[in-house]
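First comes one chain, alone, set out as structure tokens in the form predicted on its own.
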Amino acid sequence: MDCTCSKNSIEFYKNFQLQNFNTLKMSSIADIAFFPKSESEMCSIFKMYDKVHILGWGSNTLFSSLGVREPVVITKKMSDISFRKDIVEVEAGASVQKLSVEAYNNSLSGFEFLIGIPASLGGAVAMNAGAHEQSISDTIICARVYDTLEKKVLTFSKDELVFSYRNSIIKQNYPRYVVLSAKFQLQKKDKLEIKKRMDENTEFRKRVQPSLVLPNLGSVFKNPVLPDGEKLSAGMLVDKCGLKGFHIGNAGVWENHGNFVINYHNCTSSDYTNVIKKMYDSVKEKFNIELECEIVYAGQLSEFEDKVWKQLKKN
């Protein structure tokens, strides 16, 4: 890995190993990786390149074992969080776990659900992260967004972000729009009440989701909603197909919940893709339900992976 900082003094590295920058611990080499420290540095990168991959915590990104040719922009150093009474402004690379704790420290409610989620603020806004009857869209006022097509910074109001279940205009138009920062309005509450809810959320996650000791990318598929409005559990559907514990190579469906795929020991992106294809195909065949994948793929595609991900992106 070579380090240099000559491109407008923005920190960047050539031949950068991404294994410690994604929660699956996938080994993948990026031709070049940038670490911007400000909105202006981020915008400078977009002016240099037509296409980049934005990476926060890498908690829903499957990197190719064959490597990533397009520039990777890692936002972790854009992590400022500032409070003004009940208003909080947050840069895209800030940890949402830290954000939850800082809100608690300021006696502010609205971010309890973020505790324990391994994600950056930018990713949480894009996918309208939610849990335990709370979501990003509940408290957001607006977001500053870079439009890679028009090459300019925009401010989107809550309505303009067009939030829905695990979705937004940012995600729908990926990779056109990139979150730079967002502003939220929280609610003053007693700290004991906030802490109680945070502790309950933490205990729930420990019971039903794997810790990152078992490298994973979180939920693989959205919970499907039937035409009559009934919401089903993707994990339950996979479980009814008998796939808990199913392995291909070194990737496998977690034994305790059917909607998580674990990297058990240096799995490849092909192993992971094979497993989720089996999950998708099995649910479609048994229930005639086409699951919608929450995972983003980045990097060079083998012929097999290209075919699978084209199929998954159709839904």
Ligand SMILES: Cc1cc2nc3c(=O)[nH]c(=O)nc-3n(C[C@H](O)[C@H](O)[C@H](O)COP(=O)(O)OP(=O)(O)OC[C@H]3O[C@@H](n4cnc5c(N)ncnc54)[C@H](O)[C@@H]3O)c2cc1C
Contents of the next structure:
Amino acid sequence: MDCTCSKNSIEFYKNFQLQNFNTLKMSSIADIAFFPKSESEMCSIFKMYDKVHILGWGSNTLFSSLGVREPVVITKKMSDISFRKDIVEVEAGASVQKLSVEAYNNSLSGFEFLIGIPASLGGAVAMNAGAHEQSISDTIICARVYDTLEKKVLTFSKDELVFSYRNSIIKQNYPRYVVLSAKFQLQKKDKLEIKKRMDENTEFRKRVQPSLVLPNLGSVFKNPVLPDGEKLSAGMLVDKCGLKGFHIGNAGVWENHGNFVINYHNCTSSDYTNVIKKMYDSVKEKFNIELECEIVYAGQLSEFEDKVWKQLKKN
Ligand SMILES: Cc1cc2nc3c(=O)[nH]c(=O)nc-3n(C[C@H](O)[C@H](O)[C@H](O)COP(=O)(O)OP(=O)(O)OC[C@H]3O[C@@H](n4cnc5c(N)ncnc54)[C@H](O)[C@@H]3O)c2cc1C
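For the form predicted together with the named molecule instead of the form predicted on its own, what are the coordinates?
Below is the entire complex, every chain and molecule, led by the chain shown above.
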């Protein structure tokens, strides 16, 4: 389906500071940022530009300190959530935490794991977000996506989204497909049971993850699986390399868990990249394991960052 909309009505800002639009609080200036409020506004932006950067809640995105030249399209204002019995339809920019609470309010189970994840629905679908033995792919029926190559809206079934651990066809083909909305089938359950699971998840997060008072991007590396099927903790491997508390500039590995890197005070993307390079290199040298990075990079790369991110993306 083609979309039509007058581009004049779309909210946009030039030289836009992204610091409050990513959970690392990275200072980075976008040449131009758009805030579409509807699917048709979003589609009209894609007709104006061949390449854009889609930003949800920025909880997995490292922005370059050198800024972002391509237009940044921020989905936050496309945030409708609508329930029809046990089916819920959600726009790309909706907060997944709000979604989790609204599902609970409707006595629906399947989104308990989303409580505490500071993400948008679109980002969560792209990354196949998951935790506590649940993931986005468990309950999804289909997603409406914009194909920036064919310039049309498509509906992808769950199978066509090709989900795997923190991966999907959206991420695999980035930046070709943009999630506009998605539909999920949840399960009616006792509210007390849902609440209990949400509380347990919140409690667990408090124990093992930094709060956003310490700006971060969640887990840096995926937990590796060895050829014999054994699952390891990336944080434990980094920890065994003695890197908890390791700092470069104003970025450092969290003192309590080796898989989180914190922006302690206005760190640069180069500080952050340097720290994760050290983590990657140390684990490779000590255990001969090549960790796979969960985080996405956006914006202008310095020569050093280009080299490191090419290496990290290879895995
Ligand atoms: C404190 C903390 C805890 C976290 N806990 C978890 C956890 O338990 N489990 C987990 O899986 N992750 C976790 N994360 C990581 C992160 O929240 C997820 O990866 C999340 O899915 C990213 O969503 P976002 O909207 O913030 O994505 P962004 O950072 O905005 O974007 C991430 C990527 O998705 C793309 N994208 C965003 N929106 C769209 C769209 N509409 N269509 C197509 N592509 C899009 C972006 O272009 C980018 O490539 C955590 C992060 C933090 C900071």
